[in-house]
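Take a look at this single chain, the form predicted alone, given in structure tokens.
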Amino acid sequence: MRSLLVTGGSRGIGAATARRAAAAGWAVCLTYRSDQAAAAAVVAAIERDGGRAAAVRADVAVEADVVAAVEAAATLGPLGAVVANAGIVGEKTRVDELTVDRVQRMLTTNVTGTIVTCREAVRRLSTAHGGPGGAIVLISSAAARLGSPGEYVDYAASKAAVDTLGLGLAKEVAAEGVRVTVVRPGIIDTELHASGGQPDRVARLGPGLPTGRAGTADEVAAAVVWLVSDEASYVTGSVLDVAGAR
């Protein structure tokens, strides 16, 4: 069996990814940074359905961390996927109003600790290191092409950033056996919005979007899923947007 590892498995997407790679049958750790318990509820979800995980605690913004998440992933079969997920959104706010160590803060988790995920799963899975190939995907957001004016740009301009890595990784790992996708959630019914000030975004922007509605973390998880799979076999270098048409 395989091992998937997902950053930031505790919660919102990266909960919903853990739990369907696992039914795909993935072997799956997953890293929380503070919520252990929340962690656990998904391991123990997956455990009980019949599937394999584990959870570790690892702040992406801490280099140790993530080097020892790809290890311990690792231990639980040979690690085939790696879903960088982990990040962190601000309170609302305007450019003129940001401090530098905000703007840190947030470039240090969504960007340095994105790159450090994928440089160890590329040294774990590029036959370049030996390894046997596999897939890599970042996630980013449909704030990296609408700049958040008025909101988060800061956050935007961090996952503009995860947009170019993985472009730039895709065409640096093809020949090694290593495929790199970005997916690009737009408004989604998850926590991240709580956590940014604003608990009510998803019931205050769903009704005025294409679709009507926001989107579920099972629905981006689903297509993170389907791209660690085989069945993407020649999918890379490409940014998916689940969006709903935002």
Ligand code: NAP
Contents of the next structure:
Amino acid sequence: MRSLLVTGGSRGIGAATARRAAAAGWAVCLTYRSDQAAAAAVVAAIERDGGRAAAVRADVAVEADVVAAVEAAATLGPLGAVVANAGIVGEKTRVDELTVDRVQRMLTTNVTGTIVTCREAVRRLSTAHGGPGGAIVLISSAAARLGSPGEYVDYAASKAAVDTLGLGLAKEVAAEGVRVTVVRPGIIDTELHASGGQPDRVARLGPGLPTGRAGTADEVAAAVVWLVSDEASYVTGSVLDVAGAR
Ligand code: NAP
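The structure above corresponds to the form predicted alone; please provide the structure of the form predicted together with the named molecule.
So here's everything in the complex, that chain up top.
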């Protein structure tokens, strides 16, 4: 059974991806930063459904944690896929009010964390490193093309960096058996919005979206699990919006 690592798999899109990936036959290693109970609940749900999973505490902003998480995933089975999902938003603010501390936290988690996750994934997966090949999915955001004015332009910019990382890395490793794709969710009903100080964001903005509602974590997970599957064998260097026409 091949293993799949999903960073930030204790809640939201990462947890839904972990559950769908396990149902699709992957041995799933999910990471969390602080919510050990939530991560354990995802593992228990997967095991109840007959799947295999393990949870590892790993802050993607800490290089050694990412290295250890990829190693842990490889002990569950030969590593076949990595979903770089962990990410944070900040409180609603304007650029002229941003602090360097906040910007650094945002970039270290969303950009450096994702780049280091990719580095470790390529070292394990690439045929140039003796690996079997595999798939990497980066979770970006529709914010990368919308810019998030008046909300969190720093977050949007960090996700634009993720888009470009995906495009460049896809070309770099295309001949080494590794596919790299980017998923850009729109407004998805998770706890992310509350963590950014806007617990009512989904209820407030959902009805005004083109679809009249926010998306669910499971709707994003379905796209991710297809992208890591062999069904998507010629899909690489692509950016897929799962954003309900937003
Ligand atoms: P969420 O519900 O807030 O869950 C975030 C997950 O990431 C949790 O498992 C959390 O772990 C983990 N995490 C946070 N910081 C971490 C760090 N430094 N190291 C390791 N793990 C960390 O968020 P979500 O909505 O599912 O978002 C997942 C991804 O989708 C993010 O990259 C986000 O930017 C992107 N996205 C979300 C939306 C949306 O509307 N929800 C839209 C576009 C893009 P703990 O449980 O331990 O805190």
